[in-house]
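Next comes just one chain, in structure tokens: the form predicted alone.
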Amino acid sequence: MAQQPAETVSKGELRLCARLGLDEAGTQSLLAAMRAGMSSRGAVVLTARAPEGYVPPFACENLGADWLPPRVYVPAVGEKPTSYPDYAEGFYYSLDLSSCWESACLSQVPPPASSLDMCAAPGGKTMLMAARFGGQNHTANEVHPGRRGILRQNLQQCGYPEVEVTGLRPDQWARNGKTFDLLLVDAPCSGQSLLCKGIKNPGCLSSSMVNGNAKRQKGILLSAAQCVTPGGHIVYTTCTYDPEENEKVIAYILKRVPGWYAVEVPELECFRSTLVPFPAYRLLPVHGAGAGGFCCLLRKEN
């Protein structure tokens, strides 16, 4: 019987793996995950509506991970948390485990007097922030009206009516003059990790999409940096792998804007990027905690 021809590796795939500095084994692992589309892992975070001492009614897995945020549970394989009545009651919010991994940066942030989720829809990062610090004096911002409606609906269902929902662009926030102790910037990106979830994402590996998103992300962070009080923090996250949208964006900000530095997150040390001298962290499918993403914690000097 004739052997099946090997699947062709695209220029975009080769370029990404080269930028990540992956060896042959790492390259094959990432490409296999992208093509299989089976790396997604779910999680739930308890909300303000969850009764005291509440435990989800479905079976959960104990990851034994230091980075797992408070009030977060990982459903066992085969469980569907959204099918339980408790989900409709708003006792928990369902999201991707990779998002929970990114929010481990908050472990190094003192409770903020005020906070802003600059790119908030559909609300996962705001839910994780509220699970750790509470929803008081928090603003959830979303520019797109349709997505803003979904954000508002999710916050109401989960018991956070005190969270203000706004729709300003990052540059409008910069001109607004208001500052916050904590900014969450889950930046729009090429979304390469979607491939590992089995979601089609044409063009996500192309140079034009990656470079276009990197330019946009730099603009968002330049605006965000003007909205932070001295001693405050920015948590920068994406759901993509390419260093152009991750490490290089952070390096640009650290060089361009005086008074900022990257903060180490001990719980994420084993995920630390070797591509830059400052602390930044990347999750890949091979790590077993979801489809992957990137995060970096920035602090403004006093």
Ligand SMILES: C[S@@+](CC[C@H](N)C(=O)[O-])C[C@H]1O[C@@H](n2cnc3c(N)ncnc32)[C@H](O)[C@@H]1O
The other form holds:
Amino acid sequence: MAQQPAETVSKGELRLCARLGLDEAGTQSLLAAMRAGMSSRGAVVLTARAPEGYVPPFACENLGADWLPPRVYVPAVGEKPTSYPDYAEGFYYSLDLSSCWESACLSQVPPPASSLDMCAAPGGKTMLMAARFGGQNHTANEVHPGRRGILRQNLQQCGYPEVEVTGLRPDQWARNGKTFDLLLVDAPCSGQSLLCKGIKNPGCLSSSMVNGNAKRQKGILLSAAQCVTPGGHIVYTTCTYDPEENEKVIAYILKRVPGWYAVEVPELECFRSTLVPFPAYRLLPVHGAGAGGFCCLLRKEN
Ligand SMILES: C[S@@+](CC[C@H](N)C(=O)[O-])C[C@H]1O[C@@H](n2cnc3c(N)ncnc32)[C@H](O)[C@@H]1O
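The form predicted in complex with the ligand, contrasted with the form predicted alone above:
Every component of the complex follows; first up is the chain already shown.
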């Protein structure tokens, strides 16, 4: 029988695996996940519209994971949560499990008197925050006008009319002098994890894409740091793997901006990054909780 030709490994793939410090087995596992594109894992978060005591109408899995945020359910394999009338009613919002795990960072944050989601559309992180703390005194900001419309519509649909929707750039927030107890920065990134969901993302492994995103992320975080009250927090997240857009962005901020430190999140210990001495967390497809991403909780000293 003729042998299948071995798939060639690109320079970008090799660079990424080397930067992540993966051994041979880890490299093979990540490359296989990127090629298979099957790592998507669904989740839903209950919204303000869900009646008291509501449970979703579809079968759910019990992951038994400490990090699963409150009011988040994992539909059993084969279930399609968006096909139920309750979805159209806005009782829950559907997203990837790997967009939920980072919300465990909020377990280390006291209920904020005010909060800002700086990169909010289409609204997943705002919904997760609201599921824990409620939507009062929360601002959902999105710079892109088209995406802002979708954000507004999703918040309306899910019962959060009290959330203020804005469209300022991070540098404009930094200049306007308003501060918040909690900032969510789900930064625009190269989106390498999309490959593991079977979504084409040409160029996401290239140096120019990664470096361009890292530069933008540093700018966004520098602005975000100016918008936090003393003792307040930033949750920084991305859906990409490259340390240049993750650990290195945090290391840059910790060095550049005095008075900030990274906070341990005990529920996320199994995802702790070994690339840096401070607490930061990365999810890979091998963890079985979706396509993956990165998060770090930052606190501003009092
Ligand atoms: C990863 S997405 C946010 C997803 C959202 N947090 C959610 O959970 O549904 C990043 C968002 O940042 C916005 N964005 C792009 N460039 C930006 C910039 N320079 N500053 C702030 N936000 C930006 C994008 O339009 C996009 O909506």
